[in-house]
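Given next, in structure tokens, is a single chain: the form predicted on its own.
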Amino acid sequence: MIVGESGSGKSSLLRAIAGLWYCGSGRIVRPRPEDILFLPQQPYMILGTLRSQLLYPNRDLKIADADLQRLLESVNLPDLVKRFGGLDAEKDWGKVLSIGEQQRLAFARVLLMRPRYAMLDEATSALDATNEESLYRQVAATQTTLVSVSHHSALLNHHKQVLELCGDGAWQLHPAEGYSFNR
């Protein structure tokens, strides 16, 4: 779990941890970028299906709509298909989901890609803490290793350690299990 102050560097870390900015100096080591799925606070939504969003970045995997019905039942939202008409219904979802649905289809990308590392910054800010357990509970019992940017001290329970981003470049590394943001 990554933490530190508003404007530490969190979410600029994370990103270039998962290769999407390349800006800056140093080395990062990571897994290849097929191994990595990036979750970001406002989650992206492509134009196109409902299956299409479910699939993505992997639109041509050939999945049975009971399957994907089953995937949006654990990520509580059992009534998207009937109430969009289908799973293959065109919508602009960034405008007709919530923030919340949002959150919670991208998590259902997660479960059914299983990466071996989901990049998770500030992925759950819109939802409760029953759905963000239920959520980092489903994908803890994959295989997929969590990093996440959070404030949300029940999300420790996820994480075995803390990167504390300090300010101007300083860092310490803390186990997770009796770590206190209020250091």
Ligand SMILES: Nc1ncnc2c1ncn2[C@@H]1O[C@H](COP(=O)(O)OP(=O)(O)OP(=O)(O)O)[C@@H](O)[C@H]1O
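Since the model is a prediction, treat every value here as computed from it, not as a measurement. Basically, rigid core = biggest C-alpha set you can superpose within 1.5 Å across the two forms. Numbering follows the first chain given and starts at 1. Compared with the form predicted together with the named molecule:
Relative to the superposed core, residue 20 undergoes a Cα shift of 2 Å or more between the two forms.
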Second form
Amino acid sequence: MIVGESGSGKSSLLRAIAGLWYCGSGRIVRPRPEDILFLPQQPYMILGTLRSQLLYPNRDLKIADADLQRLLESVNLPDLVKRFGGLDAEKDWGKVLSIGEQQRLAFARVLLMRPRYAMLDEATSALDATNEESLYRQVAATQTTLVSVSHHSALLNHHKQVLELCGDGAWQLHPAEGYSFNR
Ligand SMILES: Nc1ncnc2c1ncn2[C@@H]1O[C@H](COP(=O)(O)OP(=O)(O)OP(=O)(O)O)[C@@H](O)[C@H]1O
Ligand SMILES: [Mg+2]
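Target state, the form predicted together with the named molecule; input state, the form predicted on its own:
The next block holds the full complex; its first chain is the one shown before.
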């Protein structure tokens, strides 16, 4: 789990790991990019159908409608298909869905793709504690290893180590067990 004050560089660190930032210098050791799924701080809704939102970034996957409906139910979006007229409905998803709904939709990609690693940048920041715990519990039951940026202490339970960014490039590593946000 990566923690630190707003502006301390948490998202920047993930962007550098994702290969999106080239400024600065140093050496980055990371798994193969195809083994990592990133959920950015602003949920990324692509243009297109509800189906393609769920399948992104593997839009050619063939998954049965009933399985996609079950997936939506597992992230607590049971009515979405009905509300918008089917999995092939096209909307401006970033406008018609609340941020919390977009976050649950993006999280569904992690559960569907089951990447080796998922890097989640405040991916559940707009959700209530019950929804957040349910999503993390479901990922914990898979083989996916999570790296999360978050300010929510409840998520410590789902991580083993805490990387605290202290500003000005300083950092500390702590065991997640017993870590306190108000040190
Ligand atoms: N595209 C950018 N170009 C230049 N500087 C940036 C850019 N995005 C962020 N920064 C700066 O880099 C610093 C770290 O930002 P970053 O987004 O990594 O913080 P953060 O720890 O993720 O904060 P938050 O908790 O608010 O999401 C900030 O001072 C920010 O203003
Ligand atoms: Mg950030």
